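To begin, one chain is listed below as structure tokens, in the form predicted on its own.
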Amino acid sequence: MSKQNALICSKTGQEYSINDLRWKSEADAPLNIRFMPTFDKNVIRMRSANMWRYREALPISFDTNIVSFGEGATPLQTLELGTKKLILKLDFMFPTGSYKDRGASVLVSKMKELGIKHAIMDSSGNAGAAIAAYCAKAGILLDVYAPESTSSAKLTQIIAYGANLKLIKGTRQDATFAALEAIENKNSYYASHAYNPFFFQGTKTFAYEICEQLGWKAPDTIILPAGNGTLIIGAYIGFRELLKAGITTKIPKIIGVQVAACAPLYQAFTQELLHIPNIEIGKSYAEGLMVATPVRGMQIIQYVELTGGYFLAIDEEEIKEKTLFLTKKGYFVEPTSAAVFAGACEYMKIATDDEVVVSVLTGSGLKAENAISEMIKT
């Protein structure tokens, strides 16, 4: 009989405990996670306003395990685009500067449940800054390994917080195969924002925010980046839970959003493949999306299917264009979350008037200083 909760192997199905250290199945694929949450909306309306407000939801055993700074509950916000309405959600307003921090909150908390005392990951930066912080608050260390060419604002963010930091020659993956070799050397914890499952158990509670906010409905279209997927796939766990709660009676459709510098799974897409293709990297202002091998490529893919979306992929003048517009409206977003909203003006374009359409303001421009001064000069 298959235990309530557990870890899902997503390859074979193999199931092992959701208390076990594993951070990959023993067929070499990524887990998933199967956990029945509940949702009482008049004990949800009277909790505090944070992501731990869905405390049902979320797997963590004991509250004395919950390492948290309050994040969580970022506002709306309607952005006139001609005739239409966008909004958009503020996450780059959590305490390390992006959304990362859903994430790291549930992560790190199910880590001090688990008793670990050391932990590797792999990081182009948000993510690195965000586990770092809540491993500092749970006394935990934490080896970040990062490409060199993060910004500095991230790499100094990371660093601050106590974490060891090694910087690796290359590109984005370069740093996952170190962080991976380390952790075979080194047999640790994996930390890590794209195979571990809880961290997509924080990024879910994105959906659960936006659901309260529009009075428990689920808008009709949602743009989210497409770099490693980790708010994609929390997003669509967190509105099919919803949906399978009888909360709302939809997921919406997921609009992915990448840059044309490193476009794997809007390739992967637009040309019916069954698997990742291997591309050349470009240069691009929007670090954060430069995954050229996304580990969940093909279930970010899969997600997306499964809502009627599909991929943009977004050029460097666009995304240098849409972050000075930000700007101009009085939001300091760092590059990466420009190109999202540059993909959300584009689908925008084709919206009906009356279209429910969410996106996402994902870190903070003081994070990417250097090129945004470097795009305001030029």
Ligand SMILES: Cc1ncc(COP(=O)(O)O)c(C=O)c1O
Given for the second form:
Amino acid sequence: MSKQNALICSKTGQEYSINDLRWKSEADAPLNIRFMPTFDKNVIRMRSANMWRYREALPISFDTNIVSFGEGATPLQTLELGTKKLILKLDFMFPTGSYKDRGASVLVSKMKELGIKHAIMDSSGNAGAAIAAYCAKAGILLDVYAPESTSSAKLTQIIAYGANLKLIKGTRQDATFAALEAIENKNSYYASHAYNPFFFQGTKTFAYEICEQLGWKAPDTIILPAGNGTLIIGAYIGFRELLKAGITTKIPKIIGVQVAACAPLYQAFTQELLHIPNIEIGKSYAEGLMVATPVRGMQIIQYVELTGGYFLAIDEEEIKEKTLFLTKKGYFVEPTSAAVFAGACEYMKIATDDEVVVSVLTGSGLKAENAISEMIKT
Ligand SMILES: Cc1ncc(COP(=O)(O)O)c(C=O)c1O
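Shown: the form predicted on its own; wanted: the form predicted in complex with the ligand:
Starting with the chain above, the whole complex follows.
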């Protein structure tokens, strides 16, 4: 019984069917998934270059339910920083322009499998655009709650894909509150990238791809964004599965990057708190990192700690400088991605010469054209 696939309460361990429509447990806590993936390298090698090549590691029962644009298998590129080499995974190269498509593809496939016709979610823009695109392909109606300050390109994408956009006055957190209220009232499915555990079953393919691209080896260190931690949690799950399957011998150290204007995880970690503190948020170019109360905050910290990693907090000048630096290298990415790159550059100062360090460029600059254009002028 305990080996069956299941949804598991992150607080009490209570188990639910993997096909239960619930998005949180009876103890009001986020759910995790128990699922035993398998990897046959010879079979994987023969398949198309996309994230569904790891089919037996993705918890969708029937192929007919897969909602996919053939996404994934994004390039790894090496960037020289002085004498050191940083490897970047180009995860802005996805159908909707951000790595959120990894999570959206698996989550919306599961929604199709569950027969869901209407869903609600909240987003700072990219997850909303990604889930809206996959819902459009699957024929599922979606309401997206996003803060008014969201970049206009992301809002246009959400509307263009046919989702019902609900603009919320206030912060990213206010958009979550509005979505939660709507969930209670409409009794709809919560397709939240922060809560819904199927999203992480998609972002975990980030780990599989890096591992395969490095010759089925885990890197020493990975430097990732830490907003709602969808990539950190997914990457940790993915590397843990590869280790358990005997494919690799370690889980890389994870460095989580936040911005100084909104650094609840950094604060909790450095002050050794047992909870996520209430923080005052400032203004930042990095809209994807403006998450004051990450619902899985302690889980993110636990995973980072288990790998011997830590958190960094990047200031606005650095974000601006690194956004423009990356454009001069030919990478037109969102300031949110440049913040993570700034964290990677900071880490590289202490990396050893032979350390294999991988970071990620998460979102296309076309989504933040206004902000980047302002940066160029000033
Ligand atoms: C481009 C981009 N990068 C990074 C993040 C941070 O994401 P997370 O910490 O949830 O992986 C976001 C979140 O919206 C984003 O849009």
